[in-house]
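Shown here is one chain on its own, the form predicted alone, set out as structure tokens.
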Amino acid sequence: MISIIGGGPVGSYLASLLAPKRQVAVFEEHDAVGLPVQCTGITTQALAKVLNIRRQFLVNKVTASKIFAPNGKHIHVKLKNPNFIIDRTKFDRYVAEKAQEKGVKYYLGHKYKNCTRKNGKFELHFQDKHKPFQTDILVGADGPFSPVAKTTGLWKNRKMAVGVQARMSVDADPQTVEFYVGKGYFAWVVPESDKVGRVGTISYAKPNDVFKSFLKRRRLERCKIREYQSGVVPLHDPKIKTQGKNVYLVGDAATQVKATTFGGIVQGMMAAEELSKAILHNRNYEKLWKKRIGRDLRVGLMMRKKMDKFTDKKYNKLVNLFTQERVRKVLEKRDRDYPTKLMLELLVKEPRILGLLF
């Protein structure tokens, strides 16, 4: 028996990969899969390499992006590969339904508390008087604060960022996503349509103040807010252990998140594919996932640490360098999910970027 704590897309995707050959159970703390929403819901074409994109959860496609500097200047990038705007609730439920079709058993309203080891197995304990559950293998797909990591000796203090987002009534170009960079924050306006957008910020400190300040800057403070959403995102830490004796971490629980934009859906699902191989074929999980996505995550972390030290003046210089046609063309053809290739090409086209970073 394999037990996965967390019914998000990473946990459910892993379950669907394991189910044909192993008995799998997923334990989700909430009473419904996909709620609450704690994600912007924008992904690159890399998602299509993991699973089929369905109309039932696809909200919009964007074919361009604008990157704004603190001084208001921006670069307009036409995307060779359109980005997907997805409905996270419908997306999460779609992935879970695929897992259930393969025989995965879901236990909703089961908030993991701790576990004990008995006779070579785990006995899982849950809050609210749910019965203990025995399992051979335990997987934590349970988010940045991973209770599984904390109760199995895999926890390591990690740095967190807080995202605040609202679905708002805004006038927006439905084909263009907007990104804003500045000292201490990263922000976005992601269009669902020409009338509704997802507006948000992510920062290490004072997230609500940062969000309100951005609304004023974008002159959106009087727009109708339809729904508030927020969530915590871990900064990638390559030193965190992601496996122990019959216990594994994946997704946000393993800090498998792009440090540049704080997105992690694709990276978590790629890691889930490697974890399924490790479990089914008795291979080393850490070696597998680090070989596939480890370098890109490390490069993204390096870029984030440098960018966290940027002043607004440096961000203005960076965006100004990006306005050059030779640099813009690199941004147009390279997905941000692969920062290693992106950074190498950018440095070849414009060596002065290296001077800003170092």
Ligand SMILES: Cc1cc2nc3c(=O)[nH]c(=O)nc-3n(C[C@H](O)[C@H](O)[C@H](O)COP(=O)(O)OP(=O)(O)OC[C@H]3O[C@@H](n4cnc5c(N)ncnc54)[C@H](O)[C@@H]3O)c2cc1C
Contents of the next structure:
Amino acid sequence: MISIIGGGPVGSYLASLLAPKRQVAVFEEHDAVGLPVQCTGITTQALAKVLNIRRQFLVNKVTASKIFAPNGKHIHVKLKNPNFIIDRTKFDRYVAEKAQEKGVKYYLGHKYKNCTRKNGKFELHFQDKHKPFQTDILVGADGPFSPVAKTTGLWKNRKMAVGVQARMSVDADPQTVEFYVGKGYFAWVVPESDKVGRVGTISYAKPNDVFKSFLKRRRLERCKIREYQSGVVPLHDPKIKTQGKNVYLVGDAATQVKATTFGGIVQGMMAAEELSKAILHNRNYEKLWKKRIGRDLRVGLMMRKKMDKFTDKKYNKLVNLFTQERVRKVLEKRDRDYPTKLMLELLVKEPRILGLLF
Ligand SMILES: Cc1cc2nc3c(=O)[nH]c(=O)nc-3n(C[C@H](O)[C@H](O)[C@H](O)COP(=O)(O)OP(=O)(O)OC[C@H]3O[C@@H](n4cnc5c(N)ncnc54)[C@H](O)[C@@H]3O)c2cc1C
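Based on the form predicted alone presented above, generate the structure block for the form predicted together with this ligand.
All chains and molecules follow, beginning with the one already shown.
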């Protein structure tokens, strides 16, 4: 028996990969999969490499991005590969349904508390009066604060960023995603349509103040807020242990998140593919996922650490360098999910970027 704690996209995807061959149970603390939404739901085409993109969860596709400097100047990038905007509730439910079709049993309203080891097995304990559950393998796909990591000796202090996001009435181009960079934060307007957008900021400190001042910067402070969808994202930490004896961490629980943009859907799902191989074929999970996404996550982290020290002036210079045709062309061609290739090509086209970073 394999027990996965967390019915987010990563836990459910892993369950669907394991289920044809093994008995799998997913335990989710909420009474329904996919709620509350704490995500913007924008991904590159890399998502299509993991699973088929379905109309039932696709909200919009964007074909261009604008990246704004603090001084208001921007780069306009036509995306060779459009980005997907997904409905996270419908997406999470779609992935969970696929797992259920393969025989995975879902235990909703089950909040994992801790576990004890008995005769080589785990006994899982839940809040409320749920019965303990016996399992051979335990997986924490339980998000940034991973209770599985905390109760199995895999927790190590992590740095978290706070995303404040609202679904709002906006006047936006439905084909274009807007990104804003500035000292200490990163912000976005992701269009669902020409009338509704997902507007958010991410920062380490004073998240609500950062969000409010971004609404002013984008002149959205009077627009109607339909729903808040805020949440926490872990900064990738390559030193975190993601496996112990018959216990594994995956997705946000393993900090498998891009530190550049704080997106983690695709990276978590790719790591889930590696974990399924490790469990089914008795291979080393940590080696497998690091081989597949480790370098890109580390390069992203290195870029984030540099950008965290940027002043507004430095961001203005960076955006200015990117307005050059030869540099912009690289952004048009390369997905931000693969920052190693992106960075190398950018540095070849414009070595002054290296000077700004170091
Ligand atoms: C504001 C914001 C915007 C974001 N935007 C994007 C984006 O545009 N694109 C992108 O790729 N990524 C984005 N992310 C990151 C993305 O949401 C995560 O990387 C992704 O959800 C990770 O999936 P997961 O399955 O690992 O974790 P989660 O989606 O967090 O799922 C974990 C699940 O575990 C459950 N759980 C937790 N504790 C317990 C427990 N004790 N017992 C049982 N169940 C438990 C939770 O209820 C949850 O369902 C964003 C994050 C935030 C906060």
